[in-house]
Amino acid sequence: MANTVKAIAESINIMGNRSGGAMKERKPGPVVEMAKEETGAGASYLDLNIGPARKDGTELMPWVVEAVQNEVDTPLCLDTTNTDAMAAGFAVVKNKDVAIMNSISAQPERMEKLIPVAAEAGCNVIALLWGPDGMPRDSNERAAMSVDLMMALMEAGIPNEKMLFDPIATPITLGADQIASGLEFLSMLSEIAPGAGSTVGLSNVSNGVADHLRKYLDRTYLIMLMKHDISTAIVNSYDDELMAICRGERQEHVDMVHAMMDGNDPDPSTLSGVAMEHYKTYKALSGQTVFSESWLEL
């Protein structure tokens, strides 16, 4: 059977050129329009991104919430730092029950303000893995910190099965030791949480790379993390072959990294194209050759 990967489309988002301007401006027009398409392209969940919002978040959730609800019926993913904001989105969201919460990390202070409004809404939660001290180091700081997460969303009777755990994408730029993290961590997530599932934001790991390169990381990516049963991804959902990955039209490609995860790799000189692509691509995710922008090319 294919991996499928439900996206959560990530571009309606304060700092987005098309979508920025329009939510600064309260210009329901463009916002909509992206609904839609991201929508046609397949999203799962749509992405709202309002950013710190600190002067007018909490007006600014709910007026996004409403212009895209009323226009389509995909389900929403709310995504601020502000909790104020966070509280006044969800308290318009029609579907709360399918609706998902980004994120409750594992700081005291966004744990007591948000913890409570998720059990309240009965909707998902992206348990962030992102500390008092920042970023964990390591798989076991990961599991450690997903246990402390978990037994506080259960505490408010919030079930595993609606907890999504975000292990934490981190730019290839800053090296490969935090992707192999995250990857361990996913391993190990099954046995910790079970009946949880999993998201990452897909982006990161290419972020800092040049726009025309950053599609080749974030699909390769995105097939690494299905080798450990992702069920979500925030992606771009406007790049057509990371979608078809997600639906699990690409399974041939698929097999092959996972292959290669497993130590089994191909014979480069067979290889061509998308194939090639992803070879290279993973070779360089996965630490083996070291990361420059031309590693397409080498």
Ligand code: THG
Given for the second form:
Amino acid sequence: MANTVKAIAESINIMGNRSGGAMKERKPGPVVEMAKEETGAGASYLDLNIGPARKDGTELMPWVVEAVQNEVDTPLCLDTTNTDAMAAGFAVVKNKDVAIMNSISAQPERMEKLIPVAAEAGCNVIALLWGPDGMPRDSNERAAMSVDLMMALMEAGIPNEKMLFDPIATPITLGADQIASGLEFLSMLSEIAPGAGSTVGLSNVSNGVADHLRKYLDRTYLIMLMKHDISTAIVNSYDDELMAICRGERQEHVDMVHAMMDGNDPDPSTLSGVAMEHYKTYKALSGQTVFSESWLEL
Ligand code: THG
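Having seen the form predicted on its own, the form predicted together with this ligand:
Let's see the whole complex now, leading with the same chain.
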């Protein structure tokens, strides 16, 4: 059981209110400010997400990397689907061996282009379980895809210890089955790729849910992932309670949710406050109650 999770802070991203505009206008101020805030909140890595960046990615990614690494020493996680932008970003990263490439998926053209860049950089790599036909349907397809990715990375000389497998977190609004299948894959990972780490984009789980409710889903979901030793997660570092869970400071809640995952429910009449929030949210995330935005009130 993992007691701590390394946080990859998600908020410097092209879709974000503060960071998006600043990136487009090449204003380093807000980006650097957020990098300092995320670092202060305890992030182990800073995700720099420029999205697909079709037009100017090869210029934007190096700009963001330099803006941030000139001011903070926190290791970087370069996040883009533009392979040229990824390569251009890594060309200027100072501490390449501790950085993360986010991500290499199981799509042949992405593997061909990015694996050599990762091997050369000596960086960590998020192996995203997304193939030519999209998302794997179940844990067996996830396992098969992870073997393909592991073999290709290994052939390039990248060791398991540099790999972070991402089974892809899907919104609870799409149902609990995909969430269960991602968890099941994580439970198999140490046999598939001994020594490898793992990650998910945690906030995906609450995508499309009313803003004030998202944090409850994210927190309980992180605890569920910790049962299967998730090593890192891409998270909203502005949620202090979530960061406390990452640091291993909420063991009583972790123990309760993990017991529930083993079929040992507490008597809900004995619960209150945060424990009750986790209890109800686990019921929704595990599909034992149908998800709706009133799940906390039931
Ligand atoms: N796996 C991997 N990388 C990923 C993801 C993943 N990178 C992108 C994404 N998924 C994880 N990052 C985010 C970043 C922001 C949000 C969700 C996931 C988010 N932001 C708020 C919103 O859109 O409403 C707030 C935006 C703002 O700052 O204003 O939800 O799955 N490997």
